[in-house]
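In structure tokens, one chain follows: the form predicted alone.
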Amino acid sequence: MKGYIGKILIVDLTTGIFEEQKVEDEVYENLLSGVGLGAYTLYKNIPKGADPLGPDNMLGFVSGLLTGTGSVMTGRWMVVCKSPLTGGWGDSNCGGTFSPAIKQCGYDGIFFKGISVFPVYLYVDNRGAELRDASYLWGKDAVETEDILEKENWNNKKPAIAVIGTSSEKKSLISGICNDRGRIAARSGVGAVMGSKRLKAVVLAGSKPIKCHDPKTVKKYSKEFSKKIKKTNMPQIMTGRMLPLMGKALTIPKNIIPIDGIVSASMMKKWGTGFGNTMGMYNGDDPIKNWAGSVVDYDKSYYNNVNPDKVLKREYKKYHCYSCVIGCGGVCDIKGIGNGEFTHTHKPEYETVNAFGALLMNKDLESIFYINELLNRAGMDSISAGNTIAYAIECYENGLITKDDTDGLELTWGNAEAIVELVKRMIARQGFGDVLADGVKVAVKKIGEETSKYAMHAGGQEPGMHDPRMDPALGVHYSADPTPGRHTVGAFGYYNYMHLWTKVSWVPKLKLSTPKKVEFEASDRNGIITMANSCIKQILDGSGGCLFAMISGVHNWKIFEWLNAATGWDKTPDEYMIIGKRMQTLRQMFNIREGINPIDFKIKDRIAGRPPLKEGPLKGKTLPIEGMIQKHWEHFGWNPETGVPTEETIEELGLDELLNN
């Protein structure tokens, strides 16, 4: 009983044949599973230089270690594959219901190689896996198919479906793969390897037991953090409206405050993640116009309208992960919007707002519930989307583009009805939307080099809605991460909510006495933290947790001693680290294998601040951004010129030995 089943399902969609591999132990000791055991039977089995969308490269569905043991916030489930969009590592998280259904079925992962001769999706229940028809299927949208193979396959009990949408079926190489209706696990084009495999779906029903070495200490530490977060709630009195003030209130100390981040659960509880909305704009956080504007042009008049209490009049009921405890997601009733064809979507992520808000100078919150549907149905990444029609408009007010080239579209900022209008035509591929459905990178490729400095991305992956201006630690991790452009590894603000110096002997405590403007220096420190940032969140990632249970600190959730009581091993928070070090070296090592020149995942220099912001909360603010990737580089014991791994780095974590036995 050791929290993990040890053992994985690879399904050959040329030949339909089915192979189950015994994992050994000593894999999930030094990887545990999750991105860990994906990184490892990718590394293994995708051959050199393999075509992101031919039959050679596995995309893989995995579940995290402590999924289904008892733990709380331990839910999600993972992607792996070769990203179509980067050539490199990819993997993309996502929450939901389907990562426990994985292991219910007898395993840690599922993996997929080759290409179908027509649409398939694979079902798994506890008799065995079969691959069935979907040539039915083709064409729909992913609620649409969802609904469909639900009531086709409810036996016994409810099945967890993974599905692609149009997006993927036509290889957007910004598509995703959803569950729950909406849920996407989104990043790195995850959809359009699923979609070059004609597998429409995953459809799992399996019922085994998730064993685990010690249930009772692990609903111990759950039952605790459950019930701090019961008691953390928002005051009453805190509106949507005061959020602006309190983000400006951040910008007002000039020493770093040390927070306990189990405060962050409160404003989820109320808001989910769109507290950001509003919050980030006077600290910051949310980049506006393309990454080149501020507050001062998306003003009080404009973000007024996307205040989060807006949001949740139209949210008529809350909206939680398998073993969540905060429950920041929710349903919302759009009955009424666009064409009337929708009558509810998943609330809009702040990502998603800001990426069809302040990014493109849209203050038509109706116009961004349609699209948050459209996306979610069709299964396109709302980051990559947003920044893609920003570089558009911006290409399209400098005349390199004009209404011949985008199909008679008046690409305007804020122009709410033409940003919908080519939502629509990136998810059909029609016309100029064909030119944008795989993102900026190969956008510059079709419409002209000259477009580039408008083109925000990170080795061909478009940044989340965070602004590395304002946490620098943000720009180290967009830039130097196997998969590049994450808003989610990293920030100095999330380890100061983590409170990680608790734990882990090494990484350094945070100080009043430490003034902010350290973290914009390119030092040992800050090498330290970006570090330390990666290790934790390859340790996540390879347990099904979610971020934001992270977030509110290891000292209140206790993901080390969970995975000792699930496991039955004494390991350190020190050791995990080392974990998380193993894992992420072994990304780094896919890329570089695949030829990846690791500086070429840097980002751009306006987001970079170069030349600076004129005016708002990030004026006059530069990141030293090639040395803080060297310095996060040296300490992971890679080459700080060139991202590449140390021999004596690869031999010291063991990865040598590992790959191979």
Given for the second form:
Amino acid sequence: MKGYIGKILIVDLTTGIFEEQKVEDEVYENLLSGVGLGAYTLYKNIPKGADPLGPDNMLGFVSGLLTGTGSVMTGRWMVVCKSPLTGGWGDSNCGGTFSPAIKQCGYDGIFFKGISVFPVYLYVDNRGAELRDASYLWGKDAVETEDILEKENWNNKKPAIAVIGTSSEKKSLISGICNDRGRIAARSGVGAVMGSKRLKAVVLAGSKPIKCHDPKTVKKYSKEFSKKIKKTNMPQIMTGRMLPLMGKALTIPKNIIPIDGIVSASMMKKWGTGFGNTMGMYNGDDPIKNWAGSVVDYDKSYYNNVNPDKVLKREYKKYHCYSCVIGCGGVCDIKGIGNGEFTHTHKPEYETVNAFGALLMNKDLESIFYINELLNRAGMDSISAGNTIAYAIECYENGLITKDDTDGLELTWGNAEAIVELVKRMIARQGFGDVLADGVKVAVKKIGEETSKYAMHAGGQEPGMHDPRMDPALGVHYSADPTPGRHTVGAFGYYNYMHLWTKVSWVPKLKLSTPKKVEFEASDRNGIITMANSCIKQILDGSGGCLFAMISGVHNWKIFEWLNAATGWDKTPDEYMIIGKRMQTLRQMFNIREGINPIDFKIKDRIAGRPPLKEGPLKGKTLPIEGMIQKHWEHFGWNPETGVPTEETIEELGLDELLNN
Amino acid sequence: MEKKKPIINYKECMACGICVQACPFSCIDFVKINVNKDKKAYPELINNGRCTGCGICSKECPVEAIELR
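And the form predicted together with the partner chain, for comparison with the form predicted alone?
After this comes the whole thing, all chains and molecules, with the earlier chain placed first.
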């Protein structure tokens, strides 16, 4: 009764053999569950040098330690594997209802190895697990497949289903794994790994109870947080039109005055992540025109079209992931859009709107709704797809590719019709779409090295839609994390909202006097902050927590207190941060073992401000990226020059002993 | 004696769905829309006949918004 189950299931798809394994308490005490449990299992079981799309790679679906314990906003599940996109550690996380379902089947994680001869899906309920033929589902999209499997497998309990769409079947390296008809674990190319195993879906219908040490205390904190969220609302008079200016105003105190992160919940409740569609225009957060433009290019006549109020006009109900008290998601009516084949879609996230809006100079919101549903059904990552199309457009605009290469598509900035068509061709791997279907790094190899200057990525992973020239910590996390290109790991802004200094003894508190320029320094202060960001993110990914809860602040959303109450441990926040450091170090060790040179993950020069932009809010900004990465690694106890964890650090964290047991 | 059934207090309910997932017979689902004029889909007992009155939903609710009556 410690919140976790203490058991995993390993399914060999080649032989059809199932193996239930007990996991010792010390694994959870050292690495939590979720990504920590995943990293432990994969490090021990994947042979060095395994082909990411071959039988030796393992694919794990792991739940969070806090999922199902009565804590709120802790319902995220994680996929872990060796990434075919970066060649190193891969993980991706997602909301919906799948996380508790894993534990209700009696496991903290379900892992797959081998490759099935024909398409299969795994079915698990209280009685056990079985592999079933999925040949009749192969070729169907993620939503269709989920509809069919839900109908066929809804006996006592409505099953939770993780499924791949058609792009993962075709092993697109920018494909993910979907659940709840539009939530997607999209990053690291996890969908391609599932497709390579011919595993079409995982259907979970267990109803076993999830028990924890002290449910009463867990619930006490849940109630406190829920009350705060209920009271936190955006004033009625605040409309989407005010967001660009509000974004600009908020940036001024962002790094000099601590802001209570609970305010972010009011925006999430009203618009979902879509408030970012326009809020980042004048502060420079929203990347524009393949990271080379600014609001001077994507001006009011453009960005007014993606005003989140316009998105809300189509939203007919809110959507909550399991255990979420904010409810940033929504379902939108899209009848009459595109070819008219879809009736509704999950509300497009900010990342999707920006990747297919400002990044491509596209102002056609209807096309973005349509693309959102196309990608959700195909299971393709909208961040990567948007970045890849931005690269192709810039190549076209500069004459490096022509209509002959694009099969007749006029790939100019903002040509919504051509963008939609290209998305379809990428999903189908048809013609020029096939060239782009594996992301920018592969596309450069196919089109030519001379196009590399337009390919924005970090170690093969296309970056999220937040600009490091506005918040340099993002640049460090994009570059120095074992899973590069992630906007969800940390930022100076997140650090401000999280108020970690109220719990953790060694992190710096923001002071009123902190001058803004300190952000752009390769200093120890910044190295400690980015290191702390990474540690808390790992704790989050071990617990199943949602980033948007984390951003509301650890003084509001009490992750440390929940972990102690759920497990019965008596750890301090400082001790939990060491767990985060251990998880991060283990993921980095995985990369080193696979031959990754960590500095190769450094974000492309353009995104670091080399050369700096000539106009707009980020005019003249350049990051001392190498120095900041070095400070980040140094504070992890890794070699600051190479990013390799030192033997002393590995020993100090007890990882050598843990992995050899 | 008639079995007790879950009654949801929508003033307290956060629509987090923990009850929906916890119910072993999927008797509760997000079907009550817009009850607080907020576009939220709130949970409601949909399968009265299958509800055994086990109380798991009430026990699991993080804000104690479900009462068995």
